[in-house]
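In structure tokens, the next block holds one chain alone, the form predicted on its own.
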Amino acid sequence: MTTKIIGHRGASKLAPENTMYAFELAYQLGAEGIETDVQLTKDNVPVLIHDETLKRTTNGTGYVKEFTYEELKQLDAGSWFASEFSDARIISLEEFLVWIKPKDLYLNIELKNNKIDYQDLESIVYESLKSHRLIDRTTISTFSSKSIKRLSKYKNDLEIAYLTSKKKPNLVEYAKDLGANALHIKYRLLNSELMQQAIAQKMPVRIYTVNKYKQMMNCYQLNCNGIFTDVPYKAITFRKVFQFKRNI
């Protein structure tokens, strides 16, 4: 099995985080999937930005819950990252969606719900993949157990991954219990008996947030599904020198 290389919220150290930047430099450096982050707007439209509030990666302040998407869509959502990027704005899901549907692109959207419990959240994105037909090449993913098990009910069509960076023993039955079928970690949790648990129990495992050489190869070498990367490029590049020399 080839480890998948993910663009963390796209190629976030080079354009910044969510935007349409990323997602496309991620793409045509690379990348096989795109990983993003979807909040909702005071009138229930699934945005992509990773933090609850717009302090960090835009010109406004207050939260993304306190605006329309019209309102939002006005914000510069790039000039935090470089001045050449003014013109970034923040996209809803649907605009990414028709973005990313011709594109032989893995896609993991994590639910921002672990702090704001948005109602319907999970019903609204997965109707919205299901619309484009993008449902077999898609995980959600969320850090919140509750959301897990609302998804749960979606399981037999739908890749569910609960999302901790918590030690726990016995993970993989854990998060099988939750109602989820896929386990997306912190690096630091990453051991080769979860990974032989993981495969035991046929349950895909991915990595965040892997930008250094040594974790890379790690990952590879334990045949991990896919690491989310803020460099896909790298990553691209090191699982190449990875597979020359396991060939030797």
Ligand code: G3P
Contents of the next structure:
Amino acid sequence: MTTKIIGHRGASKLAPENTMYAFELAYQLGAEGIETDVQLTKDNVPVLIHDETLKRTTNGTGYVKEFTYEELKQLDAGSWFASEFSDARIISLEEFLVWIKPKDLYLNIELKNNKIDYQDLESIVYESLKSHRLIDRTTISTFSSKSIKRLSKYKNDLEIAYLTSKKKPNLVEYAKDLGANALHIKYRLLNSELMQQAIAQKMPVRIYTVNKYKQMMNCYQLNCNGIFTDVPYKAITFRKVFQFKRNI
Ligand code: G3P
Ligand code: MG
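Would you generate the structure of this protein in the form predicted together with this ligand, following the form predicted on its own above?
Up next: the whole complex, starting with the chain shown before.
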């Protein structure tokens, strides 16, 4: 099995995370999928931004949920990263889905509802994916176990991943019992036993955030289904090294 290389917030080492620049770069540099984070605006528009607040990645302040999408679109979401990106904007999930639809890319929509439990975020995102006919190449993930339970009603036609950075004795069983059918874990939780359990349960496992050579090689070796990386171009090159070494 080939480990899929997924741009974490796009190619977020080269361009401002979760903007069109980062997504387009990840695609052009050969990423096979895109991971992005969703929060909800005051007028219930799902938008792509990692934090609940605007301060770190825009020139605004306050909470995403305090502003309408029209208001958020005025912000500069690129200068914090580098001045060349001052025209980068917060985009809606809708714009992102229109962009990704014609491309051969896997997508992972991470619901950022573990700190603010946005009402109906699960169904808003699900309906949006459905209307674009993107359900069969998407995973919805969240750190919130409450949200996983709500999402589990979609699990027959959609992949639902439990996201975690916390050690647990039997994570695969735990995720399954919550109602997830995939597992997205922090790199330090990865080991061969977990992978064996996941393979036995037919549960895909993807790892975040994998930016270093040794970590990448370990994920390839253990047959992880995917890695989330800020440096997809590097991950692709190292995967070639891994395959080359395995074949000689
Ligand atoms: O979805 C994987 C990863 O993005 C989860 O953590 O904080 O980078 O969104 P975070
Ligand atoms: Mg994320």
